[in-house]
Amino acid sequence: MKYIVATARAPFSHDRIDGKDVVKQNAGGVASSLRRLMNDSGGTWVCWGDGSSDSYYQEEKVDGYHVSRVLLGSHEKRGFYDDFSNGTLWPLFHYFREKIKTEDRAFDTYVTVNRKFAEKIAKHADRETVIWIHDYQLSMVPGMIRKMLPDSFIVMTWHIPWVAGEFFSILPQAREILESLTSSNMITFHTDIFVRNFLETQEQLLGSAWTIRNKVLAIPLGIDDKYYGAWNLSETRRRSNPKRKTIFSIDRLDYTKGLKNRVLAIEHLLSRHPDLKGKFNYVMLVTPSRTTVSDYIAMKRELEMNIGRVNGRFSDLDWAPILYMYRKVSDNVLKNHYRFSDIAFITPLIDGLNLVAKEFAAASEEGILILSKFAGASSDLRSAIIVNPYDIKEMADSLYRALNMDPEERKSRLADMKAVVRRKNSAWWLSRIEKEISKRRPGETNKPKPTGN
């Protein structure tokens, strides 16, 4: 099977360091995924290239694929990716009302740029390739391909959450969106939820969704499994103080994150179990984000305060709580921490899927995941321990049950989120993508016809 990929970030960028070009490998999963099925099948990847050297890389060959880049300039590129999908779509589509902006330029040069992705992909492809759009930065690009190539097969993977109806129809755009997504011939979400909600979408502002109902699915992408199970031994050593438990979380900053709610479910657990101080270690680890951007400077110095002053309130002169650390770290580094921590502490506020807790359970040795409800993994991973990552006392309890809990308990607890995690990996993602689109292929028909926006 042959595919056109579009994605807005690219599977490696080209930098300019040191007078040098580099290449900077994307580290995402869905990119690591992604390079897989390229490297097997061939095609072309269609990509933005924002590296400080892309546009001199637009079109090249590697590991037998194609790339294709779609070049922005700084108009184009903080209309479209700052101001409409980060500024608007990500907020709304993770339920924060108050940090939704509305500006028809934003959406004008948006749509601009996906006609940009629309044209590159029409360009490579013909009449057996099937297009992959990928994510929420591209939701104009299937509508768009759809009157370019009526006929091409056109699969869409929306990889963050998909709001209720009348949240979604808070956005002036939302009829175009959703009439572009509608005309491709496939559409994954997931988890059942987001399915859910983008068929009772399409029924308060399209119409019935019986037509569209047998190719709206649920399938949740998976990790390489086998790449975190791995273990060199020889690249890490156990933590240095054997005798504390250590708690771990990494993400990236955002207010999607409940970040803030963590640190104050610290604070919980030690005013109601003074016993436990000296007795674990939080490891806090947040990756830079959008730095220059005043919210997330706000969001961090607000963090950072709460984390001074509970350290400050618990601390001694030997130990601290929270261990807060605010910087990338290699690949090494994070298994180091996956595999002896304890306890994983993954509690987004939302999130569409959390790959670090599948990460998680595919490398620890004896830990124990506490997730979100409110996070797609865990639909799959329902041996961690689950929590309202609203409610503090909530959290602080199940980190007080997991830093006492049966070895047998967490022992069988962790067994079954890897078996999830080895059933459902990224290799199973691929192939039910692809069994689902030879299912809808065969003889062309019912091709979904072109809609008006």
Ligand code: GDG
Contents of the next structure:
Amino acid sequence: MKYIVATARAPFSHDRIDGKDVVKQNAGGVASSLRRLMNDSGGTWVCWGDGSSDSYYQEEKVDGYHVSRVLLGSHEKRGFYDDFSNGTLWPLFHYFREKIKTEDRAFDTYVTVNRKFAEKIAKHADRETVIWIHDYQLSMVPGMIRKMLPDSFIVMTWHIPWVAGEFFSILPQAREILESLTSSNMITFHTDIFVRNFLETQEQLLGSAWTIRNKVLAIPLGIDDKYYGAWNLSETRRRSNPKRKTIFSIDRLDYTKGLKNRVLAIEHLLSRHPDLKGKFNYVMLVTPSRTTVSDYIAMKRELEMNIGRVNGRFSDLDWAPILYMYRKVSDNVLKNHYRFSDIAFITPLIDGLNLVAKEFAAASEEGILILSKFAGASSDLRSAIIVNPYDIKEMADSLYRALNMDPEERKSRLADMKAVVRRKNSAWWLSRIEKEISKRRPGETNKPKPTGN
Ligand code: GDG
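Moving from the form predicted on its own to the form predicted together with GDP-alpha-D-glucose (GDG):
Entire complex below, previous chain first.
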């Protein structure tokens, strides 16, 4: 099958550093799965060229596929990315009512940019290609393509949650977005709950959902379990103080991730169990994100104030409960944390899936995962300790339980989770999607299989 894949984020970008063009790979899990697909099957990847030198590489051939970049001016970037995608749709689809901005003209710019993507896609499409569009930044693209190429086969994969119909209808442009999405031939989400919410939204806004029921599916993204489970010994370090247990998390700085509640849970744990002082460190890695959006700047200040308060209250000269790091780390450093941390503390207030939870399960040697019940990944990782991220006491109790869990229970929970991430890995995800496309695409099942010559 040949694809045109469209994502806002690029598989890699070109940046000018010290007078030279440097290629920067996109490390995220979505990009690496799609990269594998494109390397294997060829086709075109349409994306936003946001690197400082990307204008010199608008159309580019790499490995087995073609990259076609959409270039945006600073006004377009602000309206499309900062304001409508991240200032309106992101809080809407994560139930943050008070953060949803609906007052400005950003939707017009969002539509203009979505049209730029649709035009690029149409330029590269032929009758054989499947057009696979990803995520909330490109929600108007399916409807545009349907008008430009009425017979095309369009798949939409939605990576973030889909909310209840009544909540979605807060959005002034709710109908337009829903009509665009449902003009796809197939729509995939990460969980059954999001599928149910989407069908209910359709019933409420556009009438009966039975016409689209068959094309809306839950197919959760998997990870490359071999990559996270494999070790290059020369790059591996053990944790620095084996007598202390390590609690670990890594997140983008985002209000959906529940970072402050985790700090409060550590505070609760230490005030209930003062004997735990000096017995663990919480290594809290936070990756800079959306640094130009004002909400994120205020949130960083609040988080750091809370970390300072808790560390100030419990630290002594040779120990602090929270080791906070605000930076990006290399894959090897990340894999090292996954492998040797005793506990991963992954408690988003809501999350479409959460790849970190799956990566930890694949890489960990003997760790235990504490996972929010509102992360999509909790439908797959049922052997984690599942918590309500709003319940500070429950989170503190779960930390206590994990710190004291006997090795047999720990091993058996981890083995269950490893089995799931191995079975439902990224190759499984791609093949499930491909199978569902084949079932729905007219004539596809009768086509002869390529011989590979
Ligand atoms: C959307 C949805 C859904 C992060 N910091 C570093 C780093 N990472 C890597 C992790 C992981 C990925 O980035 C983050 O995973 P998410 O699951 O949060 O993915 P997003 O793309 O941010 O979010 C989410 C996802 O789409 C997939 O459908 O799960 O719910 O919001 O792979 O490892 N990697 C390295 N250094 C870092 O500092 N090397």
